[in-house]
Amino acid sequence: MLYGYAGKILRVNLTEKTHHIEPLPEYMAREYIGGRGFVAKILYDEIEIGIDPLGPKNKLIIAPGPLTGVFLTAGGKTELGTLSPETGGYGDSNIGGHIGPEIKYAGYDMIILEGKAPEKTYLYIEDNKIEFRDASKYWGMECMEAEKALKSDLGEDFQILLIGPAGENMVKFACISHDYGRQAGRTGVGAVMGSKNLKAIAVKGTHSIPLYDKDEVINIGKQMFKACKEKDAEAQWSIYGTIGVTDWCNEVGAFPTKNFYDGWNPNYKNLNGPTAREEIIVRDKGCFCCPIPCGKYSHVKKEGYDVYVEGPEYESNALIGGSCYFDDIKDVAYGNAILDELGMDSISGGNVIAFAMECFERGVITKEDTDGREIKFGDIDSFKYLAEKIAKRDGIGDLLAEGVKRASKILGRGSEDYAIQIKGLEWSGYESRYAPANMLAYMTCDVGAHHNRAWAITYDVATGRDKLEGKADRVIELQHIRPLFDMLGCCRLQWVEISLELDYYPRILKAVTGFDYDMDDLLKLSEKVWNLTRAFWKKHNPDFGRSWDYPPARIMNEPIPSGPAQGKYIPKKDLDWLLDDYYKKRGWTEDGIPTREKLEELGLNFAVKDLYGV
């Protein structure tokens, strides 16, 4: 018996409208743990080389972890993964809320979605009852309206994953929405769901999760909750959530401003946590079993709009408020609400719109492209116009829906230099030209330029921002710790933001599953998954290597023009030094490919044949 797991995989063929149940292999649980580990292994094994990411041969994997749904601190995380339509490489995104626990309670450790439904469909899952239902009633609805309608029709006990118009129209950075404001935002998972004619997945479960040692789970769980509540930082994070870091980011010159032209925003006091708390936040909102409700439910009312939204959290604030250059938290929150309703990742969405604003400012995009209207930084009407055009793939929106990398290649005229992306994924919210560890983390992140694998900027500030030595060591360490939470199926905020001790996690995993791993064992398994996702990139992109890890020219060549980091940037020779150091310590080639020896050391012998031919 597999404790901590439902023990079953639900495989759904949308083309044939069939499904079948597979047992979860014990080796999968022991060697890949769950969540992100399951996603990486299934994608590596089952995605054919050369397929269209938006074609029926791509797959969408939904996987909670062994700690998901267990009543311990923040055990509500779920991983969604696919061959990314935005990058052409390994893609995943993580979501909180309550969907992961419900999938476990319905009896599944993973849902594998294959094929393409012949008509607009939603998937109904109630324990062993699996049905393919007509979604035409909900098609075209924005996210909150559609979730409300589905819950009204099915009952409040159902947990819903769904897409909005952006996903339906296969915008390359469309997200999957849940719980009225939680999103699996990155890498275009919503576009893949839309490509399958799948509007929603509704799940209700009544099963329990078998525990190896129930009394010990209760004992350690209580310890974890108590420890969280006693941490000094708990109150601050509960009051402001992630938007509370806005001041710090701006004050170290890391707040992206005007499409990452700058790292300093003079309007930041209008966009920070205290301002949000005073002007828009109505109440706090947490995910499943969370002791630190970082979600903030806001009411935003101003001439021209009156909306409710979950947020903005820091990333939305940085990429909408900073990069699009707003000076009013209400406009930021309204922009957040627009993207949430349309079903668009607010990180990529903010980036793409900021890129379009700069293109217009430089004359690369003109009124001829925008229905005769002017596009300006800091203008909420410009933001709304572009967002709606993108979601509909209408006019200039059709180009921008491809993401900044593809759009800039088509637009040309030097726009590639300020298309802020790595591997095709737009940057999350940290200007890193004076943060070499964070820059290296972006460069080597296995989905593209994203902070969640290794948020290393605090290490830069603590150890010296002009220093390169030792930065690779810290990035590698973080790239094993942080993604481990995505394997376990719980939130990393308790460790990252309030310093809950890591020692709790092998203890609680043993109590739940019986797996007697220490922290070093778990970090080795996380390293295994990290190398597997890198191998996935190479398997599907023969020219993949060092050149894919570089940032755009703005980041390598243009000094930050103002603020605390004024005059700073990291030239290419220093980026190469960082990559050389990182690759060597990873056990990779000079081109950034896992060596045969490293793959064999980690038990990834099956990847050796794909990368080395024998």
Contents of the next structure:
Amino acid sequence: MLYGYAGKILRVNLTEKTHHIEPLPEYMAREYIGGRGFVAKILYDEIEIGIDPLGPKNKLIIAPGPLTGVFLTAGGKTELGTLSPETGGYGDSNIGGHIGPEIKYAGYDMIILEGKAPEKTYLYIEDNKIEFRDASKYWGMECMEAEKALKSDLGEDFQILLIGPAGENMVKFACISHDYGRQAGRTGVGAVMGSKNLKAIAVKGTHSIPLYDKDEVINIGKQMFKACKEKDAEAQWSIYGTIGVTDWCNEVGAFPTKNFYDGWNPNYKNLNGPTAREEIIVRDKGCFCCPIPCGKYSHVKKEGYDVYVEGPEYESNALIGGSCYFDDIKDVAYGNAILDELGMDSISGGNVIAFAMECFERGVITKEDTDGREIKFGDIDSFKYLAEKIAKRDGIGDLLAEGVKRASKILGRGSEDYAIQIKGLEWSGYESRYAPANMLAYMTCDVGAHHNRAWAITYDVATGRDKLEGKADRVIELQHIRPLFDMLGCCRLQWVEISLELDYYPRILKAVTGFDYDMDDLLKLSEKVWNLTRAFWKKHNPDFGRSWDYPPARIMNEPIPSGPAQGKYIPKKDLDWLLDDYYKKRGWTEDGIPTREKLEELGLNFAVKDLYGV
Amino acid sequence: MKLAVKNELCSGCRACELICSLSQRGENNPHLAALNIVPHFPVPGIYEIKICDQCGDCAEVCPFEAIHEENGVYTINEDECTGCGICLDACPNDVLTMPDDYTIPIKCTNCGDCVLICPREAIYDADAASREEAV
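The form predicted alone done, now the form predicted together with the partner chain:
Every component of the complex follows; first up is the chain already shown.
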């Protein structure tokens, strides 16, 4: 018996409208733990080479972890993964809220969605009862309206994953929405759901999760709640959530400004945590069992709009407020609401719209493309116009819906230089031209330019921002610790933000599952998954390698024009030094591919054949 | 111990539901809790905490007099309860429940674990609060 797991995998064939339930193999639990580990392994094993990411052969995997739904601090996380339609490589995205626990209570450690529904469909899951239901009445609805309608029809105790119009229209950076404002935002998971004609998944579960040592779970769980309460950083963090870092990011020149032209916004005090708290936040909104709710629910009212929105999170603030260059937190929150309602990632969405604003400024996009309207940075009407065009894939929106990498290739005229992405994924909220460790983290992140796997600006500041030595070591360390949380199915922010000790996690994992792993064992498994996702990229893209890891020309060649990081950038020779150091320490080739020896050391022998032929 | 709530402080995390089911019924399952968090979203965006305030309405309607009060806490006597379920409808806060495979209802025992665990102090002990005020 597997403790901590529901013990079952739900495999759904949308084309045939059939499902079957498979036992969770014990080796999967022991070697890949759950969540991101399950997603990576299933994608590696089951995605055929050369398929269309938006065709029926792609799969969407939804996997909570062994700690999801269990009594500890913030065990509410779930990983979603797919062959990314934005990047053509490994894609995953993590979501909080309450959906992961509910999937476990319904009896599943993983849901694998295959095929394409012949009609507009939503998937109904109530324990063992699985139904393919008509979604035509919800199709076309924006996210909040659709979630409310589904809950009204099914009951408030259902947890819902759903897409908005952007997902229906397969915008490449469409997100999956949940709990009125939580999203699996990145890598286009919402576009894949839309490509399958699947509007929503509604889940209700009534089962208990079996625990290896119940008393010890209660004991350690209570210790974790108590420890969080006693942390010095708890109070400040809980008041502002992620937007609280806005001041600091500006003060170190790491705030994306005007499509990453600059590294700080002179008006940043209008966009910071205290301003948000005072002017718009009405409620703290936490994920399952989270003691430090970073979710901030806001009511924003200004001439022309009156909306409720969860956020803005720091990331939305950076890409909408910073990159699209607003100076009023209300406009940022309204922009956030627009993207949330349409169902597109606020990181990529903000980044793409900022790119379009710069294109217009430079005459690469003109009034002929925009129904005669002028597009300007800092103009909420421009923002709304472009967001709606993108969600509908109408006119210029159809091009922008492909993301900045593809759009800039078609637009040309030098726009590739300021299409701020890596591997096709739009850059998230940290300007890193004066932060070598963070730059390396972005370059080597296994989904594209995202900060989730490693975030190291504080490390850069502490150890010297001009120094390259030692940065690869820190990035590798973080790339094992942070994704481990996504394997376990719990949130990393208790550790990242308020310094909850890592020691708790192997202890609670043992009490929940009986697995006797220490932290080093778990980090080795995380390294295994890291190498597996890198191998996935190579397996599906024969020319994959070092050249895929570079940032765009603006980031590589242009000094930051003003502010605290003025004049700074990391020239290509230094980026190469960082990559050389990183690949070597990872046991990869000079082109950034895991060596045969490394794959074998990690028990990934099955990948050797794909990468080396024998 | 007198349970009381401040809805405006609740962040909807449901740690209270989970510790209730785990410590009182030995099950890791928030659906087996003797309290309930009801979200009101997207508008007006507030969580409503439904607790047992030991009002005694359940005892009043019990045809078998199986619910007894002691020190302000109403407890179901498992030997006397027949599982008829009449008390469920009488609960004004809808926190008395009887899941499918249960033979007697789940009722709050006033153990205080929800107060202990609530990270936002949205559930609190009104007796302790008034004692603090008195001091």
